[in-house]
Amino acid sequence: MTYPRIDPALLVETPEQRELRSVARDFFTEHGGDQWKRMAGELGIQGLAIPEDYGGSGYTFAELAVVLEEAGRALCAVKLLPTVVLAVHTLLYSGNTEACARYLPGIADGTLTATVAFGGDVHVRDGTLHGTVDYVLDGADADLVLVSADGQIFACESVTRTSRRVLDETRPQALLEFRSSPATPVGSADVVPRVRDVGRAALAAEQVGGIGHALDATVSYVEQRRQFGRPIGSFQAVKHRLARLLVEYEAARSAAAYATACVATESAELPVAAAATAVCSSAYQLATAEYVQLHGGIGFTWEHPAHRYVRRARSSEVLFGTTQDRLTDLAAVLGIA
């Protein structure tokens, strides 16, 4: 199977994207990224990849990926993934201009949050939704839920929600119960696999940000921590471990950039690129393990942020399918038995 090649220039960050990265990093460092409306009003982050016809800025997924990476570095702005990535792309791919005009402007200006509830056991009966979907990202707080049922996507705003206790508390999830819930048809559920692949690309960008933080924090620590009269970073064993991590980091960056370019250009290579982001999960696991281990005793404490990145790495590994699921998908796309 052959595909049109991705232009290598798309894998290189532009000056505008570097400036956006700097602004986003400063904002997340200062505010933590939890000020949803401020993000929209001051930076226009939520509307980056939303067409201008629907109140957005009309940029591409490439610019959004820059922000996602910085959000992943700071472990904040968790509504970006369910709202700006999954819900927005579900609406856009549905081709339903009426639904886009109704919901996208609110997302762009920060007055509306949304999520998707794909999978689970939801059916249409008497014109309403019945059933449950568990572990929905931001399910407890999202204003709008896009749910798949009987081969269709529906927009629903009335649903019973129960927050779940999860490993990564920075990424809340919930059980959604539809009990004769009124809903509006949006489009065909055929878009679900494509939205999942976009989600995998977005998650890869987040993971690269987390790996970058872990690597930078660890290098900074081993340069300062001294044993036997010298920095522990000068020990050959430590150098080897960090060198291996750097190699994994660069591989993850390449995979994430490839997936981002495929989404931004609507390339037919996206299923391959999205599955290939499995390397980001393994690299994140390694990065957080070294983050803890090379910080010594302090890395195991509750007060140190390392455990938060360990939790994010573990939870991300099973989001949108496990690493094994992605490798299986990659083999299927490439025709490998």
Second form
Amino acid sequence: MTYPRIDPALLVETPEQRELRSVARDFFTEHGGDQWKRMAGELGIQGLAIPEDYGGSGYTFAELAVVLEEAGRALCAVKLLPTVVLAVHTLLYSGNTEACARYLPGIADGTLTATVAFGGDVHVRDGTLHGTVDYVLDGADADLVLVSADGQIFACESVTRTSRRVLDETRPQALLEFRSSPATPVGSADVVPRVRDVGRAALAAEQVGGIGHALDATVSYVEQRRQFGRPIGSFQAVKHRLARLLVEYEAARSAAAYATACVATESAELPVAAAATAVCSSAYQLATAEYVQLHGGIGFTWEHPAHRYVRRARSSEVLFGTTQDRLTDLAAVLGIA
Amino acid sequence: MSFREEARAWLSTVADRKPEAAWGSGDDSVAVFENWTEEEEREHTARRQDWERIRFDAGWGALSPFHEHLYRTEEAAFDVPRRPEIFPVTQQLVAPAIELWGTEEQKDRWLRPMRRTDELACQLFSETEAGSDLAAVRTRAVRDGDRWILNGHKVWTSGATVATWGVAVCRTDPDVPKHAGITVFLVRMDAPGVTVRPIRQMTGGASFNEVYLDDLVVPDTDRLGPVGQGWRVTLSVLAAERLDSGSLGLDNADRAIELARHQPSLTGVERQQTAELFVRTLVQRLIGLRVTATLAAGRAPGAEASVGKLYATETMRRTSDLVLRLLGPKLVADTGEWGTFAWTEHLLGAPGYSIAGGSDEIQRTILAERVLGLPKEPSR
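Here we have the form predicted on its own; I need the corresponding form predicted in complex with its partner chain.
Every chain and every other molecule in the complex is listed next, the one we just looked at coming first.
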């Protein structure tokens, strides 16, 4: 069976999305860091993919992906992925309207942050949660934790949190310990693989933004840096490395656009598209390696931003499974035994 | 009804659906370059010409690049004659260049027969001393009143024996910088002074030719574009070729994935390598769809239109790698088993596309200079 089967028009940005991109880019460039409340108040970013019934603006994941790409380009707004992607979609897919009504309006207006803690060793005993989950994104800070335990998802706000020292400081992680933690059931944990695929699609958009930054910064550097009396960008050895990166960038953009379209249209192709975002991981890895290498000594300094992108790229490679995990998942979906 | 549905509806009135050949039976050729004799090439060409005439006369010829792509997707499901390389060269490369550069008289004279493929056109571009540096062509065209006399030696021409016309890139002024002294002519391949000799390539077959032009007389009315502007004419043909290369290698990659599916069992590494090739085919198709969707939205595509050929040649290499891993000794020694030794045709043919139509290195230089805007080498 041949993929893709979605409408190709979904792979191309609309004029409205281009507008949104420019607004988001300006916002992140101007404010940097994390301006969670301002993001909600001025731009309504948190509510983009939240239905109007729950206080959002009822756009689709395609608009959210535009913002994620720009956040990934600037390495900021780190709470978007755990809160607006993972937690929001867990709640929406749970079909639990009560839980949605309780939490989504707060997320949309910027007063509530959240994360998910899946795949740990957590169990229900006497109506409370017991056990641990590690590597939880924004786990130390998130107000609400949606945790999977014994085949169910629970909402929990009271948990012991230990921040982990991390490779990528722009993406905090924590160990969560549940010790008789009170929790409210949200729904079945059957939604976990689908939420993971949405996470892969969102991560792909962030990665594409990061690759775009690395490529732009490197192209502009090799144009102005002169050695041997000419810009180093005029040397074929440099040109061909960047051309190779451009090819991988276009591959990553294509895979990310496909995954985004599949989430936005709730396509049954999502598991294939989400696995194919493995190309975004390898392209980001290549982009950041070239970012450092083609900047030479300056690219290896602490002060230069390149290492922050190297850290982001490498740590993203293991988020939601490594490339090998994605390929193994894909082989299973395609029936390649 | 959408364009694709209309195309499908029309196709089903003139052709049968491709029979679903069971794995292990039918044609197992995966040739990248056909290993045809001259006679076989003529037969295949004639069959396709018959089909193209039916298509053209029913109003399905002369489509925009976007609609041509959609049409081709539908046609792939029908049992119609193979499309030898000279057809895309004529219809997707040469005809658009005539549309862009031809006089009204030339468009009247050439476009219809080329789109209907009554008259096929081959490229007379490369020379032994002008490969990647195509603008260094030495084939001379000297004016003689209202005609030109051509002398030179062209190489790597596919379809030279079946083409009516050859698009010849010639030097008309040796005293100006090389890009400024070039003029393009359409020459009749059956004219006195044209000699075609096959080149045997590393697959064992002869898909290409060398073409000698000896005191060939060409009327000035067959000159395409202004005198001295031939480099721009040539570039428009090459850009179309790059755009048309995006789907190269997909059929064979799909087949290699099918080969993996039909193995009794796969190791973890084989499974991953298969999934990886699948992702490549998926992404390669997505890149192409982004180009067509952008064209359909009435916008000019960006870098996605230029990376297709480089992506495709890598897909071809990865296909060879996967097949070698899956088949092992059956790939290199012919046991007579269906669909095994036949893959040597792919293995030996794939390197050709990393050279033809602008080598991978030239493609990278084009991407770096024209898409990324990096400075040119100072010596040029």
